[in-house]
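In structure tokens, one chain follows: the form predicted on its own.
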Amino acid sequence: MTTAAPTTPALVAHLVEFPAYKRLPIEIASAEGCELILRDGRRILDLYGGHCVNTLGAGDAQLGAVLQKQWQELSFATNLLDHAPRARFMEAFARNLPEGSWQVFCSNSGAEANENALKLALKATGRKRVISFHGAFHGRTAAANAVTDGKAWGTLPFEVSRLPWNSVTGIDDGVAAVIIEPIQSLAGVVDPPPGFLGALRVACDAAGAALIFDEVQTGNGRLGAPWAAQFYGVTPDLFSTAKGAGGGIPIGLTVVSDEWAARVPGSIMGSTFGGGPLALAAAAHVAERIAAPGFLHNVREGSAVLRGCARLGPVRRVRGEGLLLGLELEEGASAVALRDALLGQGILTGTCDDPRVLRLCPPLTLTPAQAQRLPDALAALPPLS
């Protein structure tokens, strides 16, 4: 006779999401182009674009076909092997670059791209100090967080000096790099004063420091030019990008001039997923679309329509360039209240660290007719309480 093995109570796992995000009270079922489709069938015009991610809008058929084909041909490969998507990406991405000779390193996010730019500048100069600016946001990983204003945690990995916006004071031969968002997005879409970026270029040259542009949001055609470097006519030594570069597929890119790349060994960089065939196929397609005739013209046309929001409802002026815009509200008005009111009218916008600025960063495929929905809605809104 056998005896049954003793039983133990089943262990039950319980999982909830870490409370990092305060989500809006809408239920999304799907998305198409520049519109979100809710479970009840309503359509919401998306003027937030996933924080500048949805360059080509949601569900773009051409990008979808590229991804499906690449997945079936070669979904992933180690960086020890070369593959066709890398060559296609290099060719497509080069078409949009500022004048000069460049090298690129692929990673997975904007924070990683900034980490790599900072690491390269520190290694190349042998210096230990980096300059960033009040209001800056460069990411949440250790080095990127160290140069982010007001959100630093833990022990900094290097010395950081933070300057007021529009200052070039203190850029000396002890500085490895100056890192800057050409337009500060999270701070409230803060534009660079005329001549500021050029003055930084001169100061960095004099000090032998690297000038790094964080183009995670300003790049990939968002300003109506491929890069802020071309829009403002100031070329950095290194620049980073991510978000819209993959059109919804995660990718981070650190772009460095030949001169600065020659000062460090290639072995200081590495990534498991960075530069995978699927991500590079997506990024190549996005770069090709940005370079296509009429694409950037559409960005500028949509921007011109959205600039018509100035003096409508509580909006006093419009900051930013292209399709990275901030609606500055009148004294006492709340961007959160306006966001919620517009959401009730079928338009999704975003907020930022400035409580009086509403942020817009829609897909770059936004048409002028779609953009006109925002000034029309603002003109029809009752006064906010």
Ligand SMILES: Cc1ncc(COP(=O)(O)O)c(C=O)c1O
Second form
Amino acid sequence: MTTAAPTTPALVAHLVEFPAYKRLPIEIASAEGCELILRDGRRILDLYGGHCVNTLGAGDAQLGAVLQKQWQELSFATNLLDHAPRARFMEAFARNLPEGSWQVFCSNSGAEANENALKLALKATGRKRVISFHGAFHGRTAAANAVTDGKAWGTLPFEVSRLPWNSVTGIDDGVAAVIIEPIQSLAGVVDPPPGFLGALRVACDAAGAALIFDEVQTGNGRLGAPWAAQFYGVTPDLFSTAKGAGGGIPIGLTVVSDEWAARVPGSIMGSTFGGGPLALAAAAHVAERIAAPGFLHNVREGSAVLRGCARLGPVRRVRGEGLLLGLELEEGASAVALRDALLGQGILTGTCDDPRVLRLCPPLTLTPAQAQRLPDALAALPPLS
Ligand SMILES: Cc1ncc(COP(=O)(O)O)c(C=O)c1O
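Swap state to the form predicted together with the ligand from the form predicted on its own:
All chains and molecules follow, beginning with the one already shown.
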């Protein structure tokens, strides 16, 4: 006698994406340099650069060749092994650094880079408090989120005091670290008032606290200098970066002065993927391109053209530096409405937490002629309803 196989009810899986992002109403098919190509064939000028990621523009041929070669030679290796892309990265990355002796730890994202910087400062000082600023954004992991303004979702992993922008009060010997974006991006491209970063340096020195610059957006040449540290002439004890450092390949970097690094055991850090050959080959190439003659000059030229948007259409003022700019709009104007109108004209820009500021963070390879399309479009734009 044969017995029938037991039947199990068919399980039907259903999957939708977690609704973290509200998508724009365009369908992208591909991208080339500073242009996005839509499914319907339209080309859009990309003044948003994938949130500061596309340092070299999309599909850069040289970076593509580096990645292909690296993949074929050594696609991945444990951090227990040394490899050529690591040496190449160390050499290239050092070329752009602010004066001093530095150590670097490689992870995979901006939040991780900040998490590691904060961990190091807390461990080195044995203190329990960190200072950050109103409007700050430092990422979405526990420590990075704790120092981010207005996005708390649970118990904080350490004490946080939030200071008003431009304040240096309360930095005392209970403070492990002060963490700051040299220009606050998400808050609305908010510039540091003159002397503010220098005053923080003095206050941190007096308190024995670590000064941490979050250079996830301001770094990798975006301000027209390699790092905000050089742009503003203020050197932090640690700085973090990510986004543009890999030109589209995920990477997080925590850069720490020798002096601060010596205060903790190396074993407090670790990462499976961080420092992998593919990411380091990409980051080495990006660092080499930033150091190449003319690269930062191009950033400053593009910036000067985009600054010409001041007083065109609803724009009243331009904030920020280099190719991290915010167009501050007139009273009553909406950045969302302007973004949508510009998208209709074939230009992608970004919004931020300030409803009256439109954000620009294009690839650093934007040409002055491409940049000119924004002032031209603003000059021709009918009044926003
Ligand atoms: C200034 C700043 N810090 C940190 C982060 C977090 O980076 P990631 O999203 O790579 O974790 C961001 C991301 O937008 C950022 O803008």
